[in-house]
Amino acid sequence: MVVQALRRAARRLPAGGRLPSVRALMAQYRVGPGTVRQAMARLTDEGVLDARPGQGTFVTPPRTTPADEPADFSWQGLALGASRVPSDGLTALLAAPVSGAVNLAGGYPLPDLQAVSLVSRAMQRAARRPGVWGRMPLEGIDGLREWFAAQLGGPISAHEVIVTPGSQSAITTAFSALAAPGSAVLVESPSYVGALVAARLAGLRLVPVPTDRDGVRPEMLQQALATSGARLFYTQPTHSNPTGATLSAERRRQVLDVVAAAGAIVIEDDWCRDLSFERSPVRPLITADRHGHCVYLRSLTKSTAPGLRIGAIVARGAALARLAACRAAAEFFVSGPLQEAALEVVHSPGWAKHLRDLRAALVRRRDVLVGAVRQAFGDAAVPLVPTGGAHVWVRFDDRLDDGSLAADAAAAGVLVSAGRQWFPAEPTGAYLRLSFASAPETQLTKGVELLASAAAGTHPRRRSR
């Protein structure tokens, strides 16, 4: 209270001007000479005052810069060289939506689909327990590393398993782990953002691998190898984000041939295992591979809540202990409040029911945005409508501008992705990623509505540079 009353005080003089002495002072606010000169002492440290011994205390000058002299950050340029992460894309989608905006962007489901209330429970629990604030083990704890094997069953043990704080950091992890910087890397095109930043900081070459609405073309794959040089490929073989789709069983068995015929690895981001809307959701391709040519990741956060940052990697042989010995050198390990809640949360009574109330939801909620695109686009508008996951991927006239249209959609109050982001060269089309899961039901409708009126207006031959 002293402090805030002398730092007013302090502004109420002009530079230079001196405060009242410290008796004066006591007698002013009813306290003590060591409050006094404790609250002096702490202004002075903060550079708004200056104490001279003998003297007495005077306000010290504002540090002021020429209205015509702006601080010159150009020399940063020269020090750190070219970027290799664009400044868009994965920040864009990471940013706060606007307030007002229907936010058909977002990455993550609202909290009324987020297991929020299991979550914190969990937390609270885990908080208290006995050696959680200590230091994990680097793989993870026991527990959670048994979880996420017996949840992909056959060959998978739990000394397989790494638990990572969440997805993202896992994609980060097995480029950095798996490839050297200046290789290739295959990449679908389009892919995940969050994929193409990563192996862009890793200093990857993307090399894009053609798609279709059952996936990866294992034909492309094959060729792709065997052009390229590269011996990783990146795939996110079900409810692929952004496009929603799913390999067949026997595409699946055809990319594991491709890779393993080329000497290659494959990264399979099983990213919403837990959203998917089938009864028996296709397996991963790690259960069907017997010689360590996969590199398995999947993700809680999406099935849970943002806060709650816990994945997993699964991997065999030396890449297993190379991916090991780079998560220690970047994090050590994961918290571990983090993993017990997690552990707790996936036993709980309630997870079965908060999937199976999530899943309906979103099933719901796509209903509504697949209805209202083509309603106002036509059916071409929707090539495929997703068994899983939380976006729709949207086909417009290759004519018109993708990122001119999400401009001017936000400009309109609805907030999109502009496909051009998820292409790892340039796009095929224009296209756009609509989220289900990031906005009100209720608001869908509008949002689509706010976006038809935004591309009416859309100059079809604009094109961004």
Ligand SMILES: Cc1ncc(COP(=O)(O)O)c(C=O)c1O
The other form holds:
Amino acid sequence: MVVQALRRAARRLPAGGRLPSVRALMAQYRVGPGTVRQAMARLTDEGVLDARPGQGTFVTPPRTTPADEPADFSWQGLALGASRVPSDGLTALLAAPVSGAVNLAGGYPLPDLQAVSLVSRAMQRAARRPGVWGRMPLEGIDGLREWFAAQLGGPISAHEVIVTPGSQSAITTAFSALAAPGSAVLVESPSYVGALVAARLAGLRLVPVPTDRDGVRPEMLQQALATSGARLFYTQPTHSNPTGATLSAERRRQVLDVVAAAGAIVIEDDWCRDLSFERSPVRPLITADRHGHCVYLRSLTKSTAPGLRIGAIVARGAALARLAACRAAAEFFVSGPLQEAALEVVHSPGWAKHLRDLRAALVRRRDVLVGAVRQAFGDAAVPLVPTGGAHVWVRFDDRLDDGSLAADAAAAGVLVSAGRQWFPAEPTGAYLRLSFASAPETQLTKGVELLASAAAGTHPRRRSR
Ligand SMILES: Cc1ncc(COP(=O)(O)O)c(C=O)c1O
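Starting from the form predicted on its own above, please write out the structure of the form predicted together with the ligand.
Up next: the whole complex, starting with the chain shown before.
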């Protein structure tokens, strides 16, 4: 009460005006000296009053900068220097979709495809488990490490697994742990935009390696290793995002041989392991690697829910030790309740059914989207029908500017991802990445029709940015 009364009194006084003495205020408000002093102390903390010992208490003058004058942050440009990380690509993918628009740009399946009920039930139990809010082992809880290792089978053991908060964090960790700033890293062209951003953040020089419908071209990889001096190659050998390509069995052997011969490390991003539509999905590269040339990344976020940020890094030798040190430096450890919930979800009786339902829904959506794209733009627009994942890589006439087309499509009411963002250097053609997981099945055809109307109005050869 006295605080409010003093605040009002301060407002009535001019700036710099002096408040009555403590004694006068005691009499005015009929309270003791402690109450007056406490109220004054609080308003002094808030910056309303300025207590000057021996002189009295005064009303703080307003700040000299008028409130309507914009703050000047321009000096930060000098302090921070050039930016290593372009802010558009990744943030656009993660941005909340504009309401009313058909979202063919998202990276995660819609909530109705997520394991939300399994996750939330597991989370409620996990949150109550004794000790779960305490410090966790730096490399993750044993059960989860064992599960990730068992998923790979064969020679991988739990002590070679580090639990991470999703695989984006695993990529960032891998780049900073395994390459020195300024060195080169080989990446497929095109490749996952989040990996391109992470490599730039780590100060690495991106060297593109050409791909075709069977994945990276091993002879080009060999050449790139020789000419660039790179000792790191980031790849998605199975259902690549964005192209959907899967590295053929023969090329898998060749890639491992080429990498081993160069004394290099391949980072295998197996982001899509749970979203494969194949009856017997190809085995990861790491299962054929004996001498630590492969560092393997896995994620659960796509098949459970984006918020269950659990993934894993699998590695051996000095690489494992460096990755563990880097992980600990970045975040100490992954939150206990999240790890416990993830462990419960993957061991729950409903997990296998959830995966079956998710894959079946994705296959249906893929067929609808591919059908609509071929209808609108011809068969050649879909060079590869993906056998896993959540996206279709759509090719357009190279005279079309994909950046302008994506902007025009957004204006027409459909969100798509411009192909150029997925290339580590100049794009080799005009592409869009369309997601069949981030919009309801019933909206996929409408989304493609809106895209077709935008494409009809997009002027060829128009250049964006
Ligand atoms: C190829 C690839 N790797 C990694 C990630 C990161 O996913 P998360 O951090 O949710 O595991 C994504 C997400 O879109 C991806 O497409």
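Positions refer to the first chain, counted from 1. Throughout, rigid core stands for the largest set of C-alpha atoms superposing within 1.5 Å between the two forms. Computed from a prediction, not measured in an experiment: that's the story for all the values here.
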| property | result |
| --- | --- |
| Core-superposed C-alpha of V36 shifting 2 Å or more between the two forms | yes |
| Core-superposed comparison between the two forms, M26 Cα displacement 2 Å or beyond | yes |
